[in-house]
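First comes one chain, alone, set out as structure tokens in the form predicted on its own.
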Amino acid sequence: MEAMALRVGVAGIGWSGFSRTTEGTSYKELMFEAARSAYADAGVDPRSDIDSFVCCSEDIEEGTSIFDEYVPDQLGAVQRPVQTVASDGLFGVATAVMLIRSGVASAVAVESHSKASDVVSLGRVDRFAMDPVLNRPLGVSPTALAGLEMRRWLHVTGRSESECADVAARNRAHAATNRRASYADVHDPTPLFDPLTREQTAEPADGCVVLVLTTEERTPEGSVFIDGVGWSQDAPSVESRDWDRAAAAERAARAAYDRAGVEPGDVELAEVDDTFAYKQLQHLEALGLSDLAEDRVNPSGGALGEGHLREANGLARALACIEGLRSGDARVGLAQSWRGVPSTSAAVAVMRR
């Protein structure tokens, strides 16, 4: 079909960190380690084999302006094309797919990272990201917004708090066998903003993920292909957004399914955003995957088990999905991201082995 005319494959994957803190290690060292692993996995030299580099970062989180000026050295991208995507890492994957399918590049490295342990005021950063005219002066906690949204969603759908608690327990149990998981042993029912609890909330972690994407002819035999991507943005203000459904994820999923030529029933493995336990259930509904077997959803443990990697959270979900497909655990997989409160953006990637 036309959507599959030029396939984009995953030639290499690499990661570093995935720890509650990486004291004594800079974000540049995290990036270098993950990039080196990805290039080795792909068998490429970044100085000669990579046509473009996509970095996903937001100045407000990095604490410096024009952050892309600080990324080339450790990625092997000095004096090379570097695209900056101020959003979640899965949006960077979509950017790389477009670069390759358009013929601009035949090999692209996608990077995103978190050095959350260096940020002394994560909640303040999130509050600052809200609509600057209407919402920012109110100083509302994003956790409070999540609690309000959870309560609204439970009311409208008839789902229960116990179902959300089960998601948190199940994901952390899955994470027990994941070497990247930093929070598999968290069992804390402390209320954060009713009905949301600490156990149902992903905690921050440091880490970096790098993917090397290439055209089909440059992708090793037996690789995973990204056959469909979609992304969408809902209303930016809390007054005008949907409070009882993940509308952006619905639209992103429809686009990704259409481009990949698959239906939700074809998906055998899903790594979806679980920044909050209720969001996993909400996202599964939006993706048409509510009936997918529980052990096929976030078998990595998700962000609840691994830790939340801020702008790298979507790449973490893609990484886990790619590993599952590579192992032969499934043939069709899906990775989905949500940028988190206060944003309502979402991206979806459908992958095949």
Given for the second form:
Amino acid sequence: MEAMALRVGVAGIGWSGFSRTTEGTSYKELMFEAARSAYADAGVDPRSDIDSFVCCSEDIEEGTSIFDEYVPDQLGAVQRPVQTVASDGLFGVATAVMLIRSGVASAVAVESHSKASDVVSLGRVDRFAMDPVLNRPLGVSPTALAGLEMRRWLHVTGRSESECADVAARNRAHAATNRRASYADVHDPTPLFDPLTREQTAEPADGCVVLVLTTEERTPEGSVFIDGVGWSQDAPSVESRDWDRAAAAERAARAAYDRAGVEPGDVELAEVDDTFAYKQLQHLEALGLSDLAEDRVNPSGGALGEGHLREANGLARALACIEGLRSGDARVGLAQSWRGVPSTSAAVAVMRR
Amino acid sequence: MSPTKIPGELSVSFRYTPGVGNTAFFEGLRDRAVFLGSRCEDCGVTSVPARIFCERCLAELEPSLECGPEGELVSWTLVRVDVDDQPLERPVTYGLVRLDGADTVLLHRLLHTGGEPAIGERVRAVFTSPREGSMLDVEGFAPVADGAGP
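Switch from the form predicted on its own to the form predicted in complex with its partner chain and give that structure.
Next comes the full complex, this chain leading.
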């Protein structure tokens, strides 16, 4: 591989929660706990060693307008450069990579969390994401889009419903040994949005992930490096998007692979979005990783095993990938996120150790 | 009230502007029971509902092309739970329909689905009466084999 001008390393990782509820603990306290772990792991003092803070959240999920005002204090970011990316956490990683590679910062903390248990009407938050003029008047849950896409995908690819059921069973089996997994024991084939079933749908969870990313000079020896990031959207509208494939994930992956100087065949470990079981298979196709051994895909159990962490899903996948690389389990890993229904946003990070 | 749970509610209202393209589309539904689209000649793509710009090349478009009212079923799902994850008393079938002449799809209910729908099946729009100029001017799409007419 050709040496990069500026590599971005993962100096620290931290997490909190990862359970169905975090009764009694506020989102601020979840963030504090995860951040403190990440700073300790990186050996940094956030008040002096972190140059910029990137949080990923969506106001309406938090129940607070202008939510970016509510994030600095629990991260050690008061009176420091802080920004919120209103998207999945991997988009925050991409932002941090740009901050570091452009020379704006040499150490960036990236945070995202889910306090889904605080949201009494979670399905209504998702429905509010539907186009208010064309789609929302129908009153249908946006998860119907997943049912529609799954059936279309099965039709176009010739894959089977049982393959999707196998993904759900396999991820939950993987999750059995993951201390962050709280949905390893779900076996519920109840159809929700035919052909989509309950057990093939990730259930909500609370949790927070913080990563400390640094320049190569500030990254401890032997760390994991984020050598390529990519992100993309398809047409967001239900009417004009590509219903036959995960177009956004394809484009995000191509950009991340190119920037990292990596080909799909080099990837030894993949943590990919499995909000719905069929999405894992569809995303693997988009990433060029359909031939990757089953035990190298979502060995954490993915979101089906850990739970759906809203905007923190991508960081949860990145966290599991980084841990796998740190353990020596692989040399090249990939984390991928999708922002869930009704979106077509996808991001990819290619990592090396 | 438990001191560990403080209730909150978001109570805000909106009046969304459909825009020039969607308004032309809704007027077509309301006044003539037709689906109005826009064609980008450069991209060779016809979008329904109508729009004043092409999302692929950003060319300006006119809401001028009628599509449908028949089309092809692109996918379908049987919705068994509501937005709060509660079982529906009567599940509802939704489909994606590519109207004849269009390259995009419409999301709407499928009607008269006594048998299981099939991807590729021919369907036809069923309009409500009277119509007020919204997506709800379409009751849904029914199989052409049912003989459903406008």
